[in-house]
Amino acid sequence: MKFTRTSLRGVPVAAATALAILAAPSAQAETEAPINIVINQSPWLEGFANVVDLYEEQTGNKVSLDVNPYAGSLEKQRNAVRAAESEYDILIVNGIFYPEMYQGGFLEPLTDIDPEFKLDPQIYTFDDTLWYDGKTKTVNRETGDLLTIPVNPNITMMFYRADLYEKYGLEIPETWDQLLANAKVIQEKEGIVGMMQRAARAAISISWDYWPYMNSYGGSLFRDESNGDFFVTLNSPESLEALKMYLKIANEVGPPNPAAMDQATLIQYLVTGQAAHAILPVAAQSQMDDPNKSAVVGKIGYMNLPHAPGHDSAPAIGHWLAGVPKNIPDENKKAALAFLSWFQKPETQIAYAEMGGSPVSAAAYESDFADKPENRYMITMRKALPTARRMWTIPEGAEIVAVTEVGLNRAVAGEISAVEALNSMAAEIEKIMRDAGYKTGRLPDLTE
């Protein structure tokens, strides 16, 4: 359906700088073709619906958004590239399926619109899954081409219950010992789940809820996916040291039947006042503060996820991507290049957040707009976003996928145990890989 855009009427225009600065009217302003872009049905989605109004109303130009839930856009997407023309002139792609967008050869690269265009140093790159080269057909920002403009950063982070930790006096914690440690204080004391757990078999479930925790323990996929090393390290003693921890959560401090925890689940927890913690993405935080939704109003706090000593914290990227179709006319494309522009720019990611957004500009972290209390969660996606990580950058990762969701699923059921399943887990992906033509190999089995 052609989705008619929420009115700007009720926000706060003239109480924001950036929004009061946008608004109003470039002299200098030039006519672009009309564009139109295609867009999933998600919570993210007034938001920048608004900042198109705002466009529309700055320069005089046109955008429609053609809205759909998210395999029927997806399906469009696929069919459009693949036209002789395509109906759409920037496609709104996901951290799941950017990579057959990319290594199809798809995606016009930006500055073959135009030389000169350049990506706004405060916007977030996203472990550099903004850039492709085409031949060595890896992710690698020194070595490829521009292909996308980040337009929503939905990674995980820590929802946790503020108040209890002010209460017993807890630290935030920094590994996930540490955390262990904290839930199981809360759930003694308060008799609530020390912590919920992604852990139930889906398209893409537990697997994103254990990739934090693999990252940060310095376990991987593969060897060196960046360079073209496929090599599968699914299996090392890294990867094993993270998911012990992520059974002995769920085993000592997490809900009956932790197979079965999907994210509405984890949401109700959280929300019912029933949980102290959980991996969440970020657009759930809309929630926590709903008084129509929430029995824990202002006491859900946010952190970076933990992790191992010695490594980083390791949000797992679920982002969305803006790219370019070759296969539309020049005057298109200029015209979506226009529109990207001004997207990126830090003004209009300040009032993209005042409007309900979900910006991807360290400009609008950084802003008063992100001091607010009901903005809390904003201070914690200044440190977790830098460090947030990929999954994966082939379109073999839906098969992949595929084959994490069952054994990590398994795992947490104790039908296997941690070894068996990262044996298994790899044995399969590597057929997968060698299987699609790729040099690859893996880690010798983990012993029990």
Partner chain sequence: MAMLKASRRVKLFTVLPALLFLVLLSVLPLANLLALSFAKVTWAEGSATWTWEGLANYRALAEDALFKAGIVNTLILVVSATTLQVGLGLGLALICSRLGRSAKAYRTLFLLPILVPGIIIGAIWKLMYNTQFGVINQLLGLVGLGPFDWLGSSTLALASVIAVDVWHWTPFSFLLLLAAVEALPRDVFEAAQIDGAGSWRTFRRIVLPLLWPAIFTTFVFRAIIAFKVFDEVYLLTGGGPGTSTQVISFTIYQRFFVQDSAGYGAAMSIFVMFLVALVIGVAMTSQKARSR
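Switching conditions: you have the form predicted alone, so give me the form predicted together with the partner chain.
A single chain, with no partners or molecules, comes next.
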């Protein structure tokens, strides 16, 4: 595998066990055209790079990874699909921005490349976000085309200090209030931060962190998006309760200046033993038990996200999807699909997990590998995945997230109240939707 603009340090570790499992004759002759994948820098990149190495080893085909920061990767993808010919053969698209790729008509339906292609039945379909119906402009498994294959299952989980839970006899919390109480106990007794939240502004940060709160209080962005009802309900009493709880946790058991906390800082606090809880994407687990990076090896446990009484846990989907651009030569499309077909196989998915990746197939989560103590996150994932919910499925997502990132962050920073934040965000989102031609509206303003 060739890296361009790589920021990875060191050579990806070849997983000997995985190679043994997939002991195909090594260094086969190249049968497909070389492909170029554009991908973002992330905690799960190393695992993905390892599985790409394995593909090259087994098939002899060549794959290059163009690794970029999050926003840079998105910009490169937009430029590539809007050019006469894309320089990338596979786009690794984020679960927030994929609708614009779908709606823009930039991705080739996978069965148009090979009519025989079928999605492996064990691959998770993440609220059916792999299919898109261009006529009705909706995510729809029944009537839509299969446009992507998931490559990473990023949903959020609660990372917590299992050793401190045992020390103080704490029970796994079901509700946010119980979580707050546990965080207070640990904060008082240990002098560490009770709970870290990803409240900083970024391309997508605090929105993804807040969404599970909102969902688990019964709030929503739109009244009924699945059925085409885009009436804005972000400023509902349920959303307000959720935001108040988010702020309460930030202010009572969070770090100083919680509005500046990004994902890297959350991980830093956890691995240095300075935080009791943090909501993080599953991919961050790879750093928790790494003795070179962590002072809390073996001490971190994983649990489903809490919820409000009477509601279900509802982590937000922030998965990554691999799609093939329309504007590349046919032989490259074929080569890209060959890689994706190989990637979705159950045995590849198990190898992907063994090499530090985050698999997207039930085959991996239900394998013996998942039951090993060091892979304890997989047990939590198994329970959490079916409850995960998508944030939105419309191409205006990029505009919406720009609004929610600022509004929510301003509330955490204390610039505006929770009510002002929700009212102003709802008004801005209503305008975005109206300008885009949707039939919309919004709830009456909340009052203080």
